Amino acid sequence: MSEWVEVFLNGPGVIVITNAMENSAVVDEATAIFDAVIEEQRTTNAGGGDHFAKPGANDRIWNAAEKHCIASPDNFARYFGNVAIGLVSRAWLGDSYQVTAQVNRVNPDGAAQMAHRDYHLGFMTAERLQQFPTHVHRLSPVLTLQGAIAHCDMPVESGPTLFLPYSQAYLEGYVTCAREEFQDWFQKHHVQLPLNKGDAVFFNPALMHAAGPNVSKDIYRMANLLQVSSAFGRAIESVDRTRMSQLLYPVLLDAQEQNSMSAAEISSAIAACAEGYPFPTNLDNDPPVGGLAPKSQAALMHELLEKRVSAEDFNAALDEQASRKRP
């Protein structure tokens, strides 16, 4: 974990974990779920769009984590019960991180994205960026970890992500990366690595990067883009973690009873679903009794799983906790 941090902070800024998702059947089932969501979006003209690509260049699923959990809590548990996701997230962000996800499918002849940095400061104009002091530009990259899970084999012609190694170290990069000379430099010096289904890429969000052009004729390049947020920052998406937790709990309770998931896998699945940080809350109704902070949603989920509480009682406890946190 400390080696990964050194890579993200002072090294090339990006790692690849080969065969991170060892069970290809879990990946294939998730792919089928995402394909169904995309087709529904096309039918209803919902979703889509991209921060850094032309409209129509790809298919995008916003808030894919919640949609994934709703569609199949069992697959979500096995997918995000992946220990590698938990290890790299804790390495960069520490405990109580928040997982959000956006699926991106770049279809044949899909154009490349513009090279960019990512959320938080990466989603602002140069004029807006200059309203934040220098130390915030240094701070922003440690509030988020970017990742991507390959849902198909990605040869170079399919356009796996382009990276500019070490570019995260350039402090002024948020302000300057959109300038023509920096875009030209990126085009001349970026690197690109083919990926296999189940491989995972994680990188510093300040690293200049872009989805590559899909010049293939028959590869629908799908990746689940993970944006993992520090407990001390604001995640990019609003996620109904109470609903997700209530859907996931009976799956994890059964997995615990059947010994079909390890304790580490269950912990990783909870971290990807439940709110791991107890704040913000309504301290009048939810005071820090017996400690420095109230109990988090994830802590409650761990506690009741250990006690093997029924799903019905868990739902009631989670609703009661949520009501205490509301104004």
Given for the second form:
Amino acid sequence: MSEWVEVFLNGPGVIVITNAMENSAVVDEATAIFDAVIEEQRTTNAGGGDHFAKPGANDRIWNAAEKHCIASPDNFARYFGNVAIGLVSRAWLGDSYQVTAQVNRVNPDGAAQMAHRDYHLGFMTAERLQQFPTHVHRLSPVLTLQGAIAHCDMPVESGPTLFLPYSQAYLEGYVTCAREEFQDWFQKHHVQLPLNKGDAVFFNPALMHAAGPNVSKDIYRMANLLQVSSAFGRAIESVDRTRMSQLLYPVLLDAQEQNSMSAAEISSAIAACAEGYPFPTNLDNDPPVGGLAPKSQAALMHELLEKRVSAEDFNAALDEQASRKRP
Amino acid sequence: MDQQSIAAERCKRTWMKADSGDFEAFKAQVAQTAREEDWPNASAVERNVLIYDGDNVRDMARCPSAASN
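Now show me the form predicted together with its partner chain; what you just gave was the form predicted alone.
Below: every chain and molecule of the assembly, starting with the one above.
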């Protein structure tokens, strides 16, 4: 999708895909899974801090991708076996991208966030930003695609995200973002669109944005925030992709047998789960035999799925590959 | 330009300072308006946000030639 490349690069910087999640039952089942995780975090006092909000105003699930996959590999497969997510990720980042996810549920009375840019350079102080040369300020936005899946209807009073279109293409934006006149401009000129359950938003991480205030009485505004990383970037979270792949493989094998997922959907699910890039690796043990690069975890999963190898044999191959890649 | 000014100019180009960036240039950048005709795959433009219909996106994903547009 060349059109999306230019939207994110020099265009408005943000798109909505309406009804990106075709099957709303899949979204509801994921919501129930996330609610249960939040409930458990509250009882055990786990979870903890948030970089953009006060305690209590919202509930976060860090590493929601792995937790989702562990709780229900079947729902994970249907949720991420989504060609729209695959198409937009591939458009901005190219092949071998990595999906991480963080659920954010903003509760009634949850305040608006301060306008900010996102990972990587968006998470640095003004002093730290000056340690990176200007061409790295240009690089940062192409290392990530930011997205969100709406898990409930989000009328404006529930506080769906505020955006300042075109702000992503302002080169000095990381250093200027927190300055008063830029914050004031954001306050006066931001846009906000209501979303329906199953809609998705994707935007350049350098776009100035902020969660809106939830002034509704009873809407617990849940979004699954997708942070999709370039193969060449460092994803924000460490994720046990070997464990996820072992859980997902039998589901995909079955879906392939039953023809209940298309090849493109299976491919999108694998991309959200397995490590998509073969490096870094241990080249002594994992040399690039017969090519320029050794096999990635995702490539192994594709290959064995195509051969209809049993889950047991897949697990063995996956463990063997993981041990070869270890330093 | 003497050597000292070449070095100073180069430093300005390659490193950001705390006061880098021009507010007028920022305002001009974000004052743009998205035109529907520039984004033929979008189903609508609402307040400068491009809206794509999920069914169309799924059709595009199924058809490799459309997906490259």
